[in-house]
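Shown next as structure tokens: one chain only, the form predicted on its own.
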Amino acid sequence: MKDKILGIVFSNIHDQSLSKATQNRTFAAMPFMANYRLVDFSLSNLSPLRPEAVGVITKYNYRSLVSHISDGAEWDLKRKNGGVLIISPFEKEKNKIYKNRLEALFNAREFIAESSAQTVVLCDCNLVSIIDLNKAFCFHLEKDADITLLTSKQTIKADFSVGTYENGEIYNFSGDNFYLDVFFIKRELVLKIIDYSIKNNLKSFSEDILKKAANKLKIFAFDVKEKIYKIASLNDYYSVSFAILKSDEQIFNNLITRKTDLMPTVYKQNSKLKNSVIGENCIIDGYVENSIIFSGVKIECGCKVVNSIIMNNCIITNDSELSFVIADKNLRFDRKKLKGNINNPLYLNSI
């Protein structure tokens, strides 16, 4: 494809939706399904586009995100020129901690302006899906659209939905096509929007830009056919994880993540597993059922973990039993009997 494209990933936009779990990490760096992080979906979707560069806009608590992405080599984003760039709000004195998406884009204005790409694709990290963005990009170019929103007819939580004509052009910001927080836009247009928004102190991209400029711009919707999961709360994080665990979907076939050199997991003689995903470098000698266990976890003999998510390097010992629990990293459970429920899992980041 001759047209160059630039990628923008918002890593912090949805931090508040996982506020308990994002105190020391960005939303994008949230661990997922034993071996991944949520940002892996955004980068894996962008990679086949062969973007000139990808800017990951950050706000705070991004140490683990930077460590995970590194030089972007796993996603074919390691370049002498371009590649992946972490855009923090502290790179220039005039920049500030952003409060909304438009201010976040202002922090990335120089990155966008210096690009030779004709098109920018912007995405959040709240989608759990592998999407063929090449089809959406071709659609955007074919329609000569100013903006193309990715939408889905699947009923999901969304900031808004749209109605479209048969050719995909949007005629109404209400309908049965739910916006997926991903869109393509002409590079020159996004620069104009950034400048106009800051000058006029605008707050909302959807309310102040999209909806008010709908009759002046060519705005289309591209209907995504792939199965979509969207994470908008800690309960969503839990329910999506287990929906995938219980399904036969091959969602991870094209999902790319950072490679690790950890030791394989050791299963001792008393270990018993049912329908669970286990990360690397674990020691399992207890009972694990319908659970997601991240790397470095130790589960001793006599312990039970059921319907739970146990993150990196937790230790479960002395006949502890965990059920419907989300345990953040580096916790130790010693003689604990802890239980949440399917609609309200017990989240722990300290005990």
Contents of the next structure:
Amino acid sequence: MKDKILGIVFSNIHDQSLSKATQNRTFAAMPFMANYRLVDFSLSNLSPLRPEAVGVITKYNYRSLVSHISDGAEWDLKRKNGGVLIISPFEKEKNKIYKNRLEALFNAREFIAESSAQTVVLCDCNLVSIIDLNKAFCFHLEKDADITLLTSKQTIKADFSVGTYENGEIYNFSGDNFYLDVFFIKRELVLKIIDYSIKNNLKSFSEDILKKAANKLKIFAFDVKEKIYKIASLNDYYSVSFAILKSDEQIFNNLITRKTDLMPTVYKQNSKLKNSVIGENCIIDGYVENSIIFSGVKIECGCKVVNSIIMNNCIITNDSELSFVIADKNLRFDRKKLKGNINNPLYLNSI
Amino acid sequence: MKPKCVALLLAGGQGKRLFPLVKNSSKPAVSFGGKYRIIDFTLSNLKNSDIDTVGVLTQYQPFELNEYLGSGEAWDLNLKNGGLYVLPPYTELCGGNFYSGTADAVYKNLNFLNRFEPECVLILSADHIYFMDYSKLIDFHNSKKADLTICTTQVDIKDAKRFGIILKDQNNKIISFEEKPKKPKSDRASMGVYVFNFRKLKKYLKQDFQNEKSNHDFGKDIIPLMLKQNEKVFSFDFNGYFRDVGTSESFWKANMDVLERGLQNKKIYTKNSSYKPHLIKDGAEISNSLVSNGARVLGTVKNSLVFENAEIKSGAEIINSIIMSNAVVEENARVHNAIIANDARVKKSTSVVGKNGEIAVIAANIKTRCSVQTGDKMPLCPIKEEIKNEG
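Can you swap the form predicted on its own for the form predicted in complex with its partner chain?
Expanding to the full complex; the earlier chain stays at the top.
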């Protein structure tokens, strides 16, 4: 019989890296590829593990995230016992709004303590990849590891990298296996770590716990074979979106999001399109090339959208021309000619 | 709290004239308008009218329809009290039968209605495309203190033979009703949408059930009987958009209406089946068309509808056509004035062409091996033969 597992998703940890776009939403709720939000990757990856429960740790600005996740039914996480739970900040004397991962976990301590699962898997929302976590989970159990870190041999921006023996056990914290901000850990151990770090006022999970305890614990690295995209800045967000548009559309196959009851998109007489991803309920009568158009966008005749990301319900009218632009939701472009460049796309959340 | 009105959806019809599209499912479950199913329109009308106790009567090929309805969640009908009930034919101690007519189907579910003791019962067909607020109809029914209110709409006098035709006085009281008359007396046709006073409905269904000569049909038997016995039968005039999608031509036309007119700002609820955005690749040319989630377009699409997860490969040309869910049109194929049903595949460089105002239909799950056009003897497309058989 398969062992039970508990999931934890950190929704705010990387807010700073998309600071302009996360004023009114969490990092996890960042809209992505026309129909999705970044949290869809975490939840779609966790769903096949049939987790007993998934706690989504939030801090602030979580309205859009909560409404997106709803009861979790889309990811088969609407369960009688367990299922998805939004863990919002809970301020009391000892329990301040958290500033780092360890304090955030303290906020979720009860949720973890109440569970009967033996293992906890923790992940952030900055990975844009569909990963078979069942393989990693089996590896973790097989090795009877205390902690299994998910790593990739692709060179990506990472907090740290590790060197491993042939069996996957970690021997040092430098090497060519880059850490992916996802790890499996024994539930009893994570509770101990929470208590220890709060008592000793520790700040960093990787610096103060992982690296210091490496010789006392059995820490393994599981090498993920899937193609990894990671978002650490708005420029990454832009370039990853277009990398997927260009060559990785199969990423959508196992990606689940919240369904909407929007009408399909309608193309009018003058529409001209090249190589684009389009959401629902758009009305397009203009020129769109190499762009990602979210649901509800209207592009009128005479307007041009090139190399851009246009989020929900934007209206582009009166011969506006946009290129290398990331337009956040609900903007109206009237006679606007705006241009960013490929290495530094122009982000707009107001006009 | 007991609901004042309970709705019954007749969703068991076979839809013979739509045969190639309903091979594996019943007509209400046929996909429509990109991402919808035909039954979504009636269920959404109910939701938009705040009617939340609904029985769906199923019979013909119900698997896909049952799967689609599920708990009724998509229409907010997953309720503890009320909500969606699927009502298939059943057997009892002394045996049982399939539903032998619309009235028989309702008669066999009187137990269901008795449980709620509603004031009135709304009877609907699940295979029409229209937008209607039933609460106005029910208000009208109550204000007239009617025993039966029939929704009527104006039809082309040429088509009147296909409908139940009514005559009414200036107070909208119905004087006569003829089901599919040879010589129609007016162009006012029943839409198959009825509100019955529940007490009267029970009375007449029981009476009809005793009559062995009856067809057990609302149009042919129950309504004429009620008129004969001088019950208060009224007509509620509906002037909005209304389409019967019983034939492949009318199905095609109603889909084109969605493209031209949209959904008239009405919210239609559906069980979405694809999460993916659609992709338009280089070489694609799209104009005046509707494209749904999950579709991939590499070819030319004009005046057409592309349903969920359909694929139009490069060089393919789709004009005035409907490419239904999961269908594939391969490289350099031509599809003009046609319907390519769910999961069908039009092979490379072949063509499917509807000529002389007719619509060519490629049935569900079929692969075309050669080019076809209407008028050809099409083994793939038995629609013409079906219509002849039906007379």
